[in-house]
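The chain below stands alone and is given as structure tokens, in the form predicted on its own.
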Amino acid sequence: MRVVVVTNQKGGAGKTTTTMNLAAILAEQARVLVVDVDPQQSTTSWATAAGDRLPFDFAAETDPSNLIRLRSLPYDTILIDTPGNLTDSGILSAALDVSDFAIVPTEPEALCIEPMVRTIRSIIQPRGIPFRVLLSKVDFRVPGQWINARDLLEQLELPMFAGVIRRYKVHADAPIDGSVVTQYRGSRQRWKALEDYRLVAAQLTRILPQSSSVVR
């Protein structure tokens, strides 16, 4: 079993439809546990909102002194979404100290990578978890965009998944109706959008196995 943690400590990078979405993906070969510890709750609202349609587990926790029992829960992956601002630093830690791995997305503009980066050399790198960061929100309709986004992750030498996930407005309806992705009405936002989060999905599975569980 395996305990990851989508987190970045800048609001709006994706986080939500990061863990939502890859949980939904993962779910299709595995058994999955979603757990919101955001005092904002937006996870919990779109689970709210899909009611018994969601094709894995979902969980609030709002004491984060309970999130050392999640390993001892029987699924295969658990995604913790966390909260998206530095006053919540406490609710972070813990689910950092629980945790094999985390995944840090961050919308490609260089003022939102600077807080990114912050949240990995202050919270995540201390710790020695292995982590990802996830260019997401991503407008290939902006020239050099992501590659520009690309290149300075790379000069910070910060590991990256080699997928992004695309800016689409199918993402941001989906917590209206309570949707994830595998549940995307057809479209060829749709498609997509599948295509992205399997290519994050199946670089995580590869990534997941070497990670050692929690011995800190």
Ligand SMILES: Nc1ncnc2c1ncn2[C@@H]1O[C@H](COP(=O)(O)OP(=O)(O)O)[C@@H](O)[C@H]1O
Contents of the next structure:
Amino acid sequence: MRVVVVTNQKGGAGKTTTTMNLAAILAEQARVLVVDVDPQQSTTSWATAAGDRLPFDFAAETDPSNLIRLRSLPYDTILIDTPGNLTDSGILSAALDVSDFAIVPTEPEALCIEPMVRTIRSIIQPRGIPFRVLLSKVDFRVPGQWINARDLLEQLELPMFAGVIRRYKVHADAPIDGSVVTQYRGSRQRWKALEDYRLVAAQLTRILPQSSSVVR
Ligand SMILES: Nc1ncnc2c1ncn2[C@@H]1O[C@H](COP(=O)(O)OP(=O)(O)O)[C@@H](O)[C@H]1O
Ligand SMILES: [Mg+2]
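Since the one above is the form predicted on its own, can you give the form predicted in complex with this ligand too?
Expanding to the full complex; the earlier chain stays at the top.
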């Protein structure tokens, strides 16, 4: 069993969207639980809108002392969605302490990179948790956007997922209609949105530590 935390102290980075959509893809082949530890509960309202269409199990937990119990639950993968600021750091610390791996979504804009780097340096690297940055809400029509972000991450020697998550309206609509990326309907974008998260899920499955790293 592996616990994967999705974290970035910057709000709007794509944490909740990434948690829900990776969970949907991983759940096609494994037992998956999503845990919302964000007191703002955006994941919880998305899961509530989905109701029994949600293809994985879901729980909200804001008591730090309860998180250690996650590791004894009968799931293959547990994904934890975390708050977008450090004022709830008790629950965030508890989530990191039980995690084997961290996904750090970020928007590609230069102004978003700095808080993302701070998150990695201050709460992920000191714990020795393996991680990957995930560029999200990428618009390839904006000249240089993706290349500049990628070059900056390379300079900073921060490992990133090979795939990126493009910006599509279908993602922005999903929390309201309670669908996840494997269920999106309508526009052609839904296939591209699904392809993006499939690539990332495949890489995640390959790189997740074979043995637990939690005995730190
Ligand atoms: N790939 C994407 N394309 C378009 N909109 C997105 C994408 N990812 C997230 N969003 C939207 O951006 C906003 C912030 O995303 P969210 O996943 O809630 O970030 P966080 O959990 O880090 O605050 C939400 O309105 C969400 O619907
Ligand atoms: Mg969120």
